[in-house]
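Only one chain comes next, encoded as C-alpha coordinates, the form predicted alone.
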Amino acid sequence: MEICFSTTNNGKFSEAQKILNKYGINITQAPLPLEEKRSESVEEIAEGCALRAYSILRKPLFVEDSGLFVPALNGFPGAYSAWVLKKLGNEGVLRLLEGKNREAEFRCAIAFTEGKEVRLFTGSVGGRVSESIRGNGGFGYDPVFIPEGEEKTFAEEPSLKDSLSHRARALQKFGESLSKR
(Lines of atoms letter the chains of each structure in order from A and count residues from 1; the text may use other names and numbers.)
(Lines give C-alpha, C1' and ligand atoms only; values in the text may rest on other atoms or scores of the structure.)
Protein backbone atom coordinates (compact mmCIF):
# COMPACT_ATOMS: atom_id res chain seq x y z
CA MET A 1 0.00 0.00 0.00
CA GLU A 2 1.30 3.48 -0.87
CA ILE A 3 -0.02 6.71 0.59
CA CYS A 4 1.12 10.30 0.24
CA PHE A 5 2.23 12.27 3.32
CA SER A 6 1.75 15.97 2.71
CA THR A 7 4.48 17.64 4.77
CA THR A 8 7.33 20.07 4.25
CA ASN A 9 9.08 18.70 7.37
CA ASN A 10 11.67 16.08 6.38
CA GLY A 11 12.11 14.99 10.02
CA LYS A 12 8.40 14.18 10.31
CA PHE A 13 8.53 12.34 6.98
CA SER A 14 11.47 10.18 8.12
CA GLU A 15 9.72 9.31 11.39
CA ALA A 16 6.52 8.37 9.58
CA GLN A 17 8.36 6.34 6.97
CA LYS A 18 10.19 4.30 9.61
CA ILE A 19 7.03 3.55 11.63
CA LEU A 20 4.61 2.92 8.76
CA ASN A 21 7.04 0.58 6.97
CA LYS A 22 6.49 -1.83 9.88
CA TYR A 23 2.84 -2.05 8.77
CA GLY A 24 3.67 -2.61 5.10
CA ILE A 25 2.76 0.96 4.20
CA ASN A 26 5.02 2.89 1.85
CA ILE A 27 4.73 6.64 1.86
CA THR A 28 5.73 9.33 -0.57
CA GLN A 29 6.25 12.95 0.39
CA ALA A 30 4.32 15.85 -1.10
CA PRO A 31 5.77 19.06 0.36
CA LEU A 32 2.75 21.26 -0.28
CA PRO A 33 2.93 24.65 1.48
CA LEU A 34 -0.58 24.44 2.93
CA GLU A 35 -2.02 27.42 4.74
CA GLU A 36 -3.21 26.26 8.14
CA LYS A 37 -6.58 27.14 9.59
CA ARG A 38 -6.24 29.24 12.74
CA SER A 39 -7.21 27.05 15.62
CA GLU A 40 -5.97 25.94 19.01
CA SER A 41 -6.84 22.36 18.03
CA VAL A 42 -4.25 20.23 16.24
CA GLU A 43 -7.14 18.01 15.11
CA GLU A 44 -8.95 20.89 13.37
CA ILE A 45 -5.75 22.08 11.73
CA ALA A 46 -4.83 18.59 10.46
CA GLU A 47 -8.35 17.99 9.13
CA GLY A 48 -8.42 21.30 7.25
CA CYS A 49 -4.98 20.71 5.74
CA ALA A 50 -5.93 17.17 4.65
CA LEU A 51 -8.93 18.49 2.75
CA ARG A 52 -6.87 21.25 1.11
CA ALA A 53 -4.11 18.78 0.16
CA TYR A 54 -6.64 16.35 -1.30
CA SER A 55 -8.17 19.11 -3.43
CA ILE A 56 -4.73 19.54 -5.01
CA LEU A 57 -3.40 15.96 -5.20
CA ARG A 58 -6.62 13.96 -5.62
CA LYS A 59 -5.15 10.79 -4.08
CA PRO A 60 -5.15 9.08 -0.66
CA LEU A 61 -3.05 11.13 1.73
CA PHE A 62 -2.47 12.15 5.28
CA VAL A 63 -1.23 15.23 7.06
CA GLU A 64 -0.01 15.65 10.62
CA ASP A 65 -0.15 18.52 13.05
CA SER A 66 1.27 18.56 16.51
CA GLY A 67 1.98 20.87 19.38
CA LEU A 68 3.63 21.23 22.74
CA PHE A 69 1.03 22.16 25.35
CA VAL A 70 2.33 23.68 28.60
CA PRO A 71 -0.29 24.13 31.35
CA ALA A 72 1.79 26.80 33.15
CA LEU A 73 1.51 28.87 29.95
CA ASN A 74 -2.24 28.19 29.54
CA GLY A 75 -1.53 25.55 26.90
CA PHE A 76 0.86 27.76 24.92
CA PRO A 77 2.52 27.24 22.47
CA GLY A 78 0.04 24.44 21.61
CA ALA A 79 -1.05 24.46 17.99
CA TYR A 80 1.26 27.45 17.42
CA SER A 81 4.36 25.40 18.30
CA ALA A 82 6.03 25.58 14.87
CA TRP A 83 5.56 29.36 14.71
CA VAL A 84 6.85 29.84 18.28
CA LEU A 85 9.88 27.65 17.59
CA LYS A 86 10.66 29.69 14.48
CA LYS A 87 10.26 33.03 16.31
CA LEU A 88 11.65 32.24 19.78
CA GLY A 89 13.57 29.00 19.41
CA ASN A 90 14.00 26.55 22.24
CA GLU A 91 15.98 29.19 24.13
CA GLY A 92 12.97 31.51 24.17
CA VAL A 93 10.64 28.76 25.36
CA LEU A 94 13.05 27.97 28.21
CA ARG A 95 13.05 31.67 29.18
CA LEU A 96 9.23 31.72 29.21
CA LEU A 97 9.27 28.84 31.69
CA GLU A 98 11.82 30.26 34.13
CA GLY A 99 10.38 29.82 37.62
CA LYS A 100 7.27 28.01 36.33
CA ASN A 101 6.01 24.44 36.45
CA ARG A 102 7.62 22.67 33.49
CA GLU A 103 4.97 19.99 33.03
CA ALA A 104 4.07 19.61 29.35
CA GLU A 105 2.28 17.40 26.86
CA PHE A 106 2.98 16.78 23.20
CA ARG A 107 -0.16 16.14 21.12
CA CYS A 108 -0.39 14.90 17.56
CA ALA A 109 -3.25 14.52 15.10
CA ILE A 110 -3.02 12.63 11.82
CA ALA A 111 -5.77 13.31 9.30
CA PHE A 112 -6.22 10.71 6.56
CA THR A 113 -8.50 11.10 3.57
CA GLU A 114 -9.27 9.32 0.36
CA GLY A 115 -11.57 12.15 -0.68
CA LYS A 116 -14.86 11.32 0.98
CA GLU A 117 -14.22 11.82 4.69
CA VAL A 118 -11.37 12.54 7.03
CA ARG A 119 -10.34 10.03 9.67
CA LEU A 120 -8.34 11.26 12.65
CA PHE A 121 -5.70 9.37 14.62
CA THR A 122 -4.29 11.02 17.73
CA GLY A 123 -1.42 10.46 20.09
CA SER A 124 0.00 12.22 23.11
CA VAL A 125 2.85 11.92 25.56
CA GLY A 126 3.22 13.65 28.89
CA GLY A 127 6.47 14.88 30.30
CA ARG A 128 8.29 18.06 31.13
CA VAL A 129 10.39 20.78 29.56
CA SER A 130 14.03 20.50 30.58
CA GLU A 131 15.98 23.33 32.23
CA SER A 132 18.41 23.52 29.29
CA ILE A 133 18.86 22.39 25.71
CA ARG A 134 20.17 18.83 25.73
CA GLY A 135 21.18 16.47 22.93
CA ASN A 136 21.81 16.65 19.20
CA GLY A 137 19.24 14.23 17.79
CA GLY A 138 15.78 14.88 16.43
CA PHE A 139 14.32 18.26 15.56
CA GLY A 140 11.95 20.91 16.91
CA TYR A 141 11.40 20.66 20.66
CA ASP A 142 13.26 17.34 20.99
CA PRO A 143 16.24 18.97 22.80
CA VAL A 144 13.98 20.32 25.57
CA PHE A 145 11.29 17.64 26.03
CA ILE A 146 11.71 14.83 28.55
CA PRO A 147 8.98 12.17 28.35
CA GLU A 148 7.30 11.04 31.55
CA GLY A 149 9.30 8.44 33.46
CA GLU A 150 12.53 9.30 31.64
CA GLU A 151 15.54 11.49 32.42
CA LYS A 152 16.77 12.19 28.89
CA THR A 153 15.30 14.44 26.22
CA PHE A 154 14.15 13.03 22.89
CA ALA A 155 17.27 14.64 21.36
CA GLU A 156 19.57 12.85 23.82
CA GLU A 157 17.89 9.48 23.26
CA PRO A 158 16.24 9.38 19.81
CA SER A 159 15.13 5.76 20.35
CA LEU A 160 12.75 7.08 23.04
CA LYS A 161 11.03 9.18 20.42
CA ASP A 162 10.55 6.22 18.09
CA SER A 163 8.55 4.38 20.75
CA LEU A 164 7.11 7.00 23.11
CA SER A 165 6.43 10.14 21.12
CA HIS A 166 3.04 11.62 20.40
CA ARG A 167 3.67 11.19 16.68
CA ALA A 168 4.80 7.56 17.05
CA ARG A 169 1.62 6.76 18.98
CA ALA A 170 -0.63 8.39 16.38
CA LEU A 171 1.27 6.75 13.52
CA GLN A 172 0.97 3.34 15.19
CA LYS A 173 -2.82 3.76 15.43
CA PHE A 174 -2.89 4.88 11.80
CA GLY A 175 -0.71 1.98 10.64
CA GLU A 176 -2.79 -0.58 12.57
CA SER A 177 -6.00 0.78 11.07
CA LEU A 178 -4.71 0.68 7.49
CA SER A 179 -3.16 -2.76 7.85
CA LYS A 180 -6.58 -4.19 8.79
CA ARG A 181 -8.11 -3.08 5.48
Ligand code: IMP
Given for the second form:
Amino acid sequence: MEICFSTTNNGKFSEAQKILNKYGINITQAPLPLEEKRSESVEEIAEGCALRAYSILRKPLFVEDSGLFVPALNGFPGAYSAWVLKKLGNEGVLRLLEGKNREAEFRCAIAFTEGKEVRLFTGSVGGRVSESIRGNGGFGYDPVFIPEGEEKTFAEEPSLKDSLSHRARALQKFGESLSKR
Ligand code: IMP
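Switch from the form predicted alone to the form predicted together with the named molecule and print that structure.
Full assembly next; the chain just shown is listed first.
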Protein backbone atom coordinates (compact mmCIF):
# COMPACT_ATOMS: atom_id res chain seq x y z
CA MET A 1 0.00 0.00 0.00
CA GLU A 2 1.28 3.49 -0.79
CA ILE A 3 -0.03 6.71 0.72
CA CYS A 4 1.10 10.28 0.74
CA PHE A 5 2.28 12.15 3.84
CA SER A 6 1.75 15.87 3.35
CA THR A 7 4.46 17.56 5.40
CA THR A 8 7.28 20.03 4.91
CA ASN A 9 9.12 18.55 7.93
CA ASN A 10 11.72 15.96 6.83
CA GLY A 11 12.22 14.79 10.43
CA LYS A 12 8.53 13.91 10.77
CA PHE A 13 8.64 12.19 7.38
CA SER A 14 11.56 9.91 8.21
CA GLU A 15 10.07 8.98 11.60
CA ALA A 16 6.79 8.05 9.88
CA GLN A 17 8.53 6.13 7.10
CA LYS A 18 10.44 3.97 9.57
CA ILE A 19 7.34 3.03 11.59
CA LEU A 20 4.83 2.60 8.75
CA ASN A 21 7.25 0.44 6.73
CA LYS A 22 6.94 -2.13 9.54
CA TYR A 23 3.23 -2.37 8.67
CA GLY A 24 3.98 -2.81 4.94
CA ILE A 25 2.96 0.76 4.13
CA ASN A 26 5.12 2.87 1.82
CA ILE A 27 4.80 6.61 2.04
CA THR A 28 5.71 9.43 -0.31
CA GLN A 29 6.24 13.01 0.81
CA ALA A 30 4.20 15.96 -0.50
CA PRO A 31 5.69 19.13 1.00
CA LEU A 32 2.60 21.32 0.60
CA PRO A 33 2.81 24.57 2.60
CA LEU A 34 -0.67 24.22 4.20
CA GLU A 35 -2.07 27.09 6.19
CA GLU A 36 -3.21 25.87 9.63
CA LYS A 37 -6.63 26.66 11.06
CA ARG A 38 -6.41 28.66 14.32
CA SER A 39 -7.31 26.19 17.06
CA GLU A 40 -6.08 24.93 20.44
CA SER A 41 -6.54 21.33 19.32
CA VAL A 42 -4.01 19.31 17.31
CA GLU A 43 -6.93 17.10 16.14
CA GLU A 44 -8.86 20.04 14.66
CA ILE A 45 -5.75 21.48 13.01
CA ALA A 46 -4.80 18.11 11.47
CA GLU A 47 -8.35 17.51 10.22
CA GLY A 48 -8.51 20.89 8.49
CA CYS A 49 -5.09 20.40 6.88
CA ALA A 50 -6.04 16.90 5.63
CA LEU A 51 -9.08 18.28 3.81
CA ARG A 52 -7.06 21.13 2.30
CA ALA A 53 -4.31 18.76 1.19
CA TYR A 54 -6.89 16.40 -0.36
CA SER A 55 -8.45 19.23 -2.34
CA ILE A 56 -5.02 19.74 -3.94
CA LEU A 57 -3.63 16.19 -4.23
CA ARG A 58 -6.83 14.14 -4.73
CA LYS A 59 -5.27 10.91 -3.45
CA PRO A 60 -5.15 9.01 -0.12
CA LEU A 61 -3.07 11.03 2.29
CA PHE A 62 -2.40 11.91 5.88
CA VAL A 63 -1.16 14.97 7.67
CA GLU A 64 0.09 15.30 11.22
CA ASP A 65 -0.05 18.11 13.75
CA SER A 66 1.80 18.11 17.02
CA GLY A 67 2.72 20.39 19.87
CA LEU A 68 4.34 20.64 23.26
CA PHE A 69 1.89 21.35 26.10
CA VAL A 70 3.20 22.64 29.46
CA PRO A 71 0.59 22.60 32.28
CA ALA A 72 2.53 25.23 34.30
CA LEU A 73 2.05 27.58 31.32
CA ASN A 74 -1.65 26.66 30.93
CA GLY A 75 -0.83 24.40 27.98
CA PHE A 76 1.40 26.92 26.18
CA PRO A 77 3.05 26.68 23.66
CA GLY A 78 0.57 23.96 22.53
CA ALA A 79 -0.94 24.93 19.19
CA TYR A 80 1.61 27.78 18.98
CA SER A 81 4.59 25.41 19.26
CA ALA A 82 5.99 26.07 15.77
CA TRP A 83 5.65 29.84 16.13
CA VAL A 84 7.22 29.87 19.62
CA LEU A 85 10.17 27.81 18.46
CA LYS A 86 10.73 30.15 15.53
CA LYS A 87 10.49 33.33 17.64
CA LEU A 88 11.99 32.27 20.99
CA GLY A 89 13.89 29.07 20.26
CA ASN A 90 14.53 26.41 22.88
CA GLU A 91 16.52 29.01 24.88
CA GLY A 92 13.37 31.12 25.17
CA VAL A 93 11.30 28.14 26.31
CA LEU A 94 13.86 27.36 29.03
CA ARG A 95 13.67 31.00 30.17
CA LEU A 96 9.85 30.85 30.31
CA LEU A 97 10.09 27.83 32.60
CA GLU A 98 12.61 29.21 35.08
CA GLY A 99 11.25 28.51 38.59
CA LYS A 100 8.20 26.68 37.21
CA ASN A 101 7.09 23.05 37.20
CA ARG A 102 8.78 21.50 34.14
CA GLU A 103 6.24 18.74 33.45
CA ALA A 104 5.24 18.68 29.79
CA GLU A 105 3.43 16.58 27.23
CA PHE A 106 3.85 16.16 23.50
CA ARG A 107 0.61 15.53 21.60
CA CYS A 108 0.21 14.36 18.03
CA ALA A 109 -2.81 13.92 15.79
CA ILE A 110 -2.68 12.15 12.45
CA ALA A 111 -5.55 12.84 10.06
CA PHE A 112 -6.04 10.35 7.23
CA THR A 113 -8.43 10.83 4.33
CA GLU A 114 -9.30 9.20 1.06
CA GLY A 115 -11.66 12.01 0.17
CA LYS A 116 -14.86 11.43 2.13
CA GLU A 117 -14.36 11.19 5.87
CA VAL A 118 -11.28 12.06 7.92
CA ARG A 119 -10.02 9.48 10.42
CA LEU A 120 -7.96 10.63 13.40
CA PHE A 121 -5.23 8.76 15.28
CA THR A 122 -3.69 10.37 18.34
CA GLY A 123 -0.69 9.80 20.57
CA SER A 124 0.95 11.54 23.48
CA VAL A 125 4.00 11.22 25.69
CA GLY A 126 4.52 12.75 29.12
CA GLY A 127 7.85 13.96 30.38
CA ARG A 128 9.62 17.10 31.42
CA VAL A 129 11.50 20.03 29.95
CA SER A 130 15.23 19.73 30.68
CA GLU A 131 17.24 22.42 32.48
CA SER A 132 19.49 22.96 29.45
CA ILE A 133 19.66 22.25 25.71
CA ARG A 134 21.12 18.76 25.22
CA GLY A 135 21.86 16.65 22.14
CA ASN A 136 22.06 17.08 18.38
CA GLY A 137 19.56 14.51 17.06
CA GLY A 138 15.90 14.92 16.13
CA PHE A 139 14.36 18.32 15.53
CA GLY A 140 12.28 21.05 17.14
CA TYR A 141 11.96 20.69 20.92
CA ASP A 142 13.84 17.37 21.01
CA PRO A 143 16.93 18.93 22.73
CA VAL A 144 14.79 20.05 25.71
CA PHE A 145 12.33 17.17 26.15
CA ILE A 146 13.01 14.21 28.45
CA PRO A 147 10.33 11.51 28.23
CA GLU A 148 8.92 9.96 31.42
CA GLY A 149 11.16 7.33 32.99
CA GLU A 150 14.23 8.45 31.01
CA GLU A 151 17.19 10.71 31.75
CA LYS A 152 18.21 11.71 28.22
CA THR A 153 16.50 14.17 25.91
CA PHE A 154 15.02 12.95 22.63
CA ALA A 155 17.89 14.77 20.86
CA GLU A 156 20.51 12.87 22.89
CA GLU A 157 18.80 9.52 22.24
CA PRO A 158 16.65 9.82 19.09
CA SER A 159 15.99 6.04 19.08
CA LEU A 160 13.68 6.67 22.08
CA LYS A 161 11.35 8.41 19.66
CA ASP A 162 10.80 5.24 17.60
CA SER A 163 9.13 3.47 20.48
CA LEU A 164 7.58 6.03 22.76
CA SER A 165 7.16 9.40 21.11
CA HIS A 166 3.74 11.00 20.65
CA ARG A 167 4.17 10.52 16.89
CA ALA A 168 5.28 6.87 17.19
CA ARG A 169 2.20 6.11 19.31
CA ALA A 170 -0.17 7.73 16.83
CA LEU A 171 1.62 6.08 13.88
CA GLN A 172 1.35 2.65 15.49
CA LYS A 173 -2.44 3.05 15.80
CA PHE A 174 -2.60 4.29 12.22
CA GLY A 175 -0.40 1.45 10.90
CA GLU A 176 -2.46 -1.19 12.74
CA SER A 177 -5.70 0.20 11.40
CA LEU A 178 -4.45 0.31 7.80
CA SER A 179 -2.91 -3.14 7.92
CA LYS A 180 -6.27 -4.66 9.02
CA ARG A 181 -8.00 -3.54 5.80
P1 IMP B 1 3.76 21.24 13.68
O2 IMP B 1 2.97 20.00 13.97
O3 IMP B 1 4.61 21.04 12.47
O4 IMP B 1 2.92 22.47 13.67
O5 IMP B 1 4.82 21.31 14.84
C6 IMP B 1 4.73 22.16 15.93
C7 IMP B 1 6.08 22.43 16.50
O8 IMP B 1 6.40 21.40 17.41
C9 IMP B 1 7.21 22.54 15.49
O10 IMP B 1 8.06 23.60 15.88
C11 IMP B 1 7.92 21.22 15.62
O12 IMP B 1 9.31 21.36 15.37
C13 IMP B 1 7.65 20.85 17.07
N14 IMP B 1 7.55 19.40 17.14
C15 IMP B 1 6.63 18.61 16.59
N16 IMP B 1 6.92 17.32 16.81
C17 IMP B 1 8.07 17.31 17.51
C18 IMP B 1 8.90 16.27 17.97
O19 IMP B 1 8.67 15.07 17.78
N20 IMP B 1 9.98 16.65 18.65
C21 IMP B 1 10.31 17.96 18.86
N22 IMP B 1 9.60 18.97 18.42
C23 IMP B 1 8.48 18.65 17.74
